[in-house]
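A single chain, nothing else alongside it, follows as structure tokens in the form predicted on its own.
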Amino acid sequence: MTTSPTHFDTAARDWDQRPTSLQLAAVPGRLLARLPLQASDHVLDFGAGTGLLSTAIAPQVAQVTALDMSAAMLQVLDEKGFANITTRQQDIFAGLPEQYHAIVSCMAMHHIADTAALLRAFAAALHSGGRIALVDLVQEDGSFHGDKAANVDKGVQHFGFEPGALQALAEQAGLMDIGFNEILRVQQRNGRAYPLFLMTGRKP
């Protein structure tokens, strides 16, 4: 059975040129400033898309696994030609074949309905001492992606997150030393600026 192309599949070719993507280009450097990595590390990029984070991290580590549900987005990433980025099209809840020294993500968590289960999956996929560095929207009123129809079309499950509630879920998942920093404010066509947080933490 073939599924119809998602919003992300149809948008993949022009994704990196979107106004929001151009603003998000500031994220990798700021994230990496707060994520200690070793040259031998294997990093998982959750909801990797066309590789905003993967391509910035790859030169600093041994291996990046770029996980996404959209084949078209991962195709764009593959074409960027990074030898140590492995793309993987699957649902994270289908199970991962290995463990990672760090898990990163940018603007993907709000597309997953069960945040608690997602954080448990992250914790399970980390080596002992492994770290998370996750970027997403601070709780907003649903206007970031446009109107109600746009939220449905884009698979939005959460209008951002309240940091305290997210920290509680992360700690329940077995993560610790959870911290939050505002990493960027994204200007949208409605004239508003929406803050994004970077949540960091580690597995004991």
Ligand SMILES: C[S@@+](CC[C@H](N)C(=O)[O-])C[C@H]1O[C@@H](n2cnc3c(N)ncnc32)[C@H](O)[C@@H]1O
The other form holds:
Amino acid sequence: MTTSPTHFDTAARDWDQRPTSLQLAAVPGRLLARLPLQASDHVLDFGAGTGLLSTAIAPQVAQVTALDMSAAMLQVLDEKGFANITTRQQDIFAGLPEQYHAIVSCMAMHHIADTAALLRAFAAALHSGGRIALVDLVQEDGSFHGDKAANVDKGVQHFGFEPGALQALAEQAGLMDIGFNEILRVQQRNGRAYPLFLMTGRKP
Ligand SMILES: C[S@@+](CC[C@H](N)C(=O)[O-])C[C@H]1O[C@@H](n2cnc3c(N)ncnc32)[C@H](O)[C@@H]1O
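Let me have the form predicted together with this ligand next, following on from the form predicted on its own.
First the chain shown before, then all remaining chains and molecules of the complex.
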């Protein structure tokens, strides 16, 4: 059975040149400043896309698993030629066979309807003491991705997140020391600037 290409399959080739991606290039350095990593670590990048986070993290750790549903996005990442990045094309809920020292993500959580289940999956896949560093939109009015049709086309499930609600879900999933920082404001063509948070935390 063949499946129809998603928005991300179609956008993959030009992804890194989008105005939003050019602004998001500031995220990895700021995230790494708040995520303690060791050279022996194995990191999972959820919704890795073309590797915004994976390619910045790979030089600092032993292994990065870049997980994404879109084969075309991962193809662009594979072509970047990082020996210690393993791309894995699957749905996040299809099961994670390994344990990770950290799970990172940029702008992927808002595509997942069941945030509580996502955070439970992250907690289950972390080693004891493992960390999360998750970047996404602060709650907005649905205008970040364009109009209503654009939100449907792009598979948007949440118009950002309210930090307090997200913290409660993370704690229910068994994570602790949850913290939020504003990591970037993304300027959109409508003239507005949308804040993104970095949510950090760890598994006991
Ligand atoms: C907005 S893109 C972000 C890509 C990259 N992290 C970046 O910041 O440039 C969201 C990514 O999440 C992936 N994605 C969405 N739902 C997913 C799921 N259920 N399982 C795995 N990947 C998913 C999409 O294919 C897409 O590549």
